[in-house]
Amino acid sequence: MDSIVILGSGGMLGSDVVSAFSARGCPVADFDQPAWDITRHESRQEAIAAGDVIINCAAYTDVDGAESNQQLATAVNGEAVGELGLLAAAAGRRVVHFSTDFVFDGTKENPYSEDDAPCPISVYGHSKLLGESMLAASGCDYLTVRLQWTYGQHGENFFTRLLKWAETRDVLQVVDDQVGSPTATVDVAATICELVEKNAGGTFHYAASGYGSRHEIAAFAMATLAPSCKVEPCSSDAFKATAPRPRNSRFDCRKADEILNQPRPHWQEPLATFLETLK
């Protein structure tokens, strides 16, 4: 049985990945800040030496903050990932890495497949694409899984923010021109276990099935969390953000569907379960 190394183990995704592999009886070593830092060479060496499969959940995820912290975002999401790949190639290790829908500009009319050319429109998107590219060029055995709109029990997400906003507002305005699939990190973790067991390699898209606008998804959530709070639609142009967001984040996940044993759940099902934990 391969030993598993999980980087960024204390984050929203990392916590669920640790739990998923541990539940399967896999030997797991986990690393996280502040004691461990992916931007440090010695930390990367320590991770590579700790097991057979290195699963990188460490990332700079502040999309707006990346616009003014380009150097840090690039170091964490890009350069460190590439250097991790070089170390893995030299040691014969395998690397599993996570990327994002932000590597696309969101202008395509149809869902994005793995074969579509990336075209990021934000610093965050550029930093994640750099990590993908450097990992692929490193020569290591790698698997990159692009995710979108993730949520889970171990960190702040779209739904915890909605609930917080509803505490002080009777009406929430949510954009209705950004479309994608909210995806539970517990489902991502289970999927990664299966992909690792099946030695999947290259780049995959993974998201819950079905699609919804941010507004539609928020309305679904607030019907459970705060029924008295009204959710109104607005455009992205009216909701000023520091970093631009792709309007179309829909993924074509047929490549993953051909490998996975179970069909991907519709976004409403795991989200409904998660929302009950927030009430």
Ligand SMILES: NC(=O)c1ccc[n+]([C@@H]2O[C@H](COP(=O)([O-])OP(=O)(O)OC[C@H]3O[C@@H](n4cnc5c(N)ncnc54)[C@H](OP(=O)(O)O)[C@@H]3O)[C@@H](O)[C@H]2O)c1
The other form holds:
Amino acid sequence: MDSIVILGSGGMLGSDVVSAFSARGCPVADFDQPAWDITRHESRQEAIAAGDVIINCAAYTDVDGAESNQQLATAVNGEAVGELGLLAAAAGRRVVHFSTDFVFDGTKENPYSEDDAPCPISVYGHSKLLGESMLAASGCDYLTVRLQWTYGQHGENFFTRLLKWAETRDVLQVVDDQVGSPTATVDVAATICELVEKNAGGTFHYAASGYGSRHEIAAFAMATLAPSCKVEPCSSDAFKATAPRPRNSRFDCRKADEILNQPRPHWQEPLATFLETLK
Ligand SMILES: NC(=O)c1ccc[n+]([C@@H]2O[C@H](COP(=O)([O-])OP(=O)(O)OC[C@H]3O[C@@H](n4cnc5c(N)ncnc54)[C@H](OP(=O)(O)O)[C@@H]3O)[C@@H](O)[C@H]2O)c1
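Return the structure block for the form predicted together with the named molecule; the form predicted alone was the one displayed.
Now the full complex is given, and it begins with the chain already shown.
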């Protein structure tokens, strides 16, 4: 059985990836800040020496913060991932890495497939694309899984933020011109176990099935979390964020569907389960 190394193991996704591999009886070594830093060469060497498959959940994930911290975002999400790939290539290790819908500009009419040309519109998107490209060019055996709109028990996400806003407001305005699929990190983690077991390589898109606008998804969530709170639609133009967001975050996941044993769940099913834990 391959031994698994999980980087960024205390993050929202990393925590569920650790649990999923541990539950399957895989030997797991895990690393995270502050003791371990992916931008340090010695840390990367330590990770490569610790097992066969290196799963990189470490990332600079503050999308708005990246606009004024370009150097750090690029170092963590870009250069460090490329350097990890070079060490993995030299040592014969596999690297599993995560990327994002932010590598696209969101102007496509249809869902994005793995073959669509990336075109990021934010510093975060650029930094994540750099990591993807440097990893692919490193010569190691790699799997990059692009995710979008993830949520889980171990981190701040769209739903924990909605709940916080609802504590002080009776009406929430939520954009109705950004469309995607909220995706549970527990489902991502189970999928990664399967993809690793099946030796999948290259780039994959993964999200829950079905799509909704942020407004539709927020209305679905608030019906469970705070039914008395009204959820009104607004446009992205009326709700200016520091970093621009892609309007279309929809993924075409047919490539993943061809290898996965189970059909991907519709976004409402795992979300309903998660919302119960927030009540
Ligand atoms: N959340 C989403 O909606 C979403 C969507 C698409 C793709 N993704 C991708 O999914 C992956 C996992 O993200 P996540 O949601 O789990 O984010 P997260 O909760 O922010 O986890 C990231 C982890 O990386 C750690 N980290 C940050 N800088 C580091 C460094 N220099 N060295 C070592 N560790 C470092 C963080 O530590 P600290 O907590 O101490 O900073 C944290 O434990 C990322 O590649 C992200 O780009 C996420």
